[in-house]
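We begin with a single chain expressed as structure tokens, specifically the form predicted alone.
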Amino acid sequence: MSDYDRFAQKYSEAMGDEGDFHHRVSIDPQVYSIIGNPMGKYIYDIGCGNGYMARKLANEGAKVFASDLSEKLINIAKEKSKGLDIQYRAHDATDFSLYQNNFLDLVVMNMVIHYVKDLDELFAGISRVLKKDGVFVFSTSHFFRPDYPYSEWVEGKINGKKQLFIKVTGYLKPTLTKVISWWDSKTELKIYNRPLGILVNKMSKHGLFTFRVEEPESVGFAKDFPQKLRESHHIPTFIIIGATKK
């Protein structure tokens, strides 16, 4: 049993049909837009969890396969999806081995890389599968305001003006945090946080080169906080990075 599988109930619960909050505001749009139209398409969704993003691609017409290292989530995901054309399968994400080469149109990846301990071993694995100029979209919790350790929220000024910040440090330096899980409160799993530098170049090193990144405006944030300091919109909480094999 993976460490995920103790509560893939209450996540699948708390993701729904459409994403939680967050996905469904200010990450799952810039995904959809890089994606573009998916008909035709073979998809493949790396940590689907409940699968609510495959279904979507193949509700509009792609051929999807998905992949959880959760054997829980990808048993409900096989229950939401019955009748459609998704392929699913739990193992683990730089696992590539029942994909063959320049197979996938597309690879996504929806808050999940920061899972990921071996990039090397999972770009390899994207880029062997997808087709030539296919493209792989990810997203993750932007390098300035990474979840572990959590971002603060400082009040200073600048020029006399009452601003927000973020405290930001450590930034450069690659770090693996050990983290008790917001799902269950008792789970530990394991963070990587890498600089965006780490993440641009060892992709070109295996011939995907990043064309688009969006850093949507933060929604939802800094609630506290009077409504004239309420600039927090313009700091970026999530980051999302579209990339064609070249």
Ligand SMILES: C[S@@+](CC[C@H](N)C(=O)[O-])C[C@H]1O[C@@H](n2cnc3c(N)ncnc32)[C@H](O)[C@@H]1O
The other form holds:
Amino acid sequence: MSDYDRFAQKYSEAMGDEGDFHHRVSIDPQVYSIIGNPMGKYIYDIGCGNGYMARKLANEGAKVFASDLSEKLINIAKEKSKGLDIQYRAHDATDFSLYQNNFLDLVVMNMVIHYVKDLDELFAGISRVLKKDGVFVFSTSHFFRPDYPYSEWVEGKINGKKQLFIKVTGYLKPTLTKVISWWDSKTELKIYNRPLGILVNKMSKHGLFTFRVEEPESVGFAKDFPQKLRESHHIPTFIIIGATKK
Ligand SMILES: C[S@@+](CC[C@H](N)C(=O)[O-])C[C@H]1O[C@@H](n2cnc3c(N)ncnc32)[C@H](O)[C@@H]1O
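Since the one above is the form predicted alone, can you give the form predicted together with the ligand too?
Full assembly next; the chain just shown is listed first.
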């Protein structure tokens, strides 16, 4: 049983057909903007969850493949996708054995990469299945994300002016952290924290060259701080990266 199997129904309900608040407001607009017009494209959604993004892309004319480690989420996704031409499979993100060489226009991984242990295996697979000039887009928690054990929101002053800060430590050291899932308050999720340089340089090593980085400003966090501070912190919670296969 995968971790997300334990709270698949709850997760799916929270995502619904358009994603939750953070997806709708901060993450997905950037992901969709990198995807561009999906019409006629072959797209693979890795770690698709309940498949809401796969369905949107299929409804807009893409041929969609989607996978997730959670069998329960894949079953939910299939149930929700009746009548749509989406090929769902339950397997690990690094398993590309079912996919041909050079046949996809685009691979998307929305909020999944931090669960993947072996980036070399992942990027080698993505590079193999993408066509030349194909696009890989992923989102992940920003390296300044306050929820993570190595950072937290603080209020302080610079030049006498009150500001919100993030206290960050350990950024350069790749770590495996175990966090209790927000979804059931008991499942321990393993998160692989890596600095931006490791992600970008490893992609390059496998022929995936970064062409776009989006860092939408945090919305809806630091709720306990005064509105004025929240509005002026200019700190991202998520990062979205687009790369091209060369
Ligand atoms: C935060 S959810 C994101 C789901 C979906 N992309 C979305 O944005 O709603 C993370 C997803 O990654 C899946 N996942 C975790 N580890 C995985 C792995 N090693 N291989 C494939 N999927 C994985 C989980 O089952 C879950 O569906």
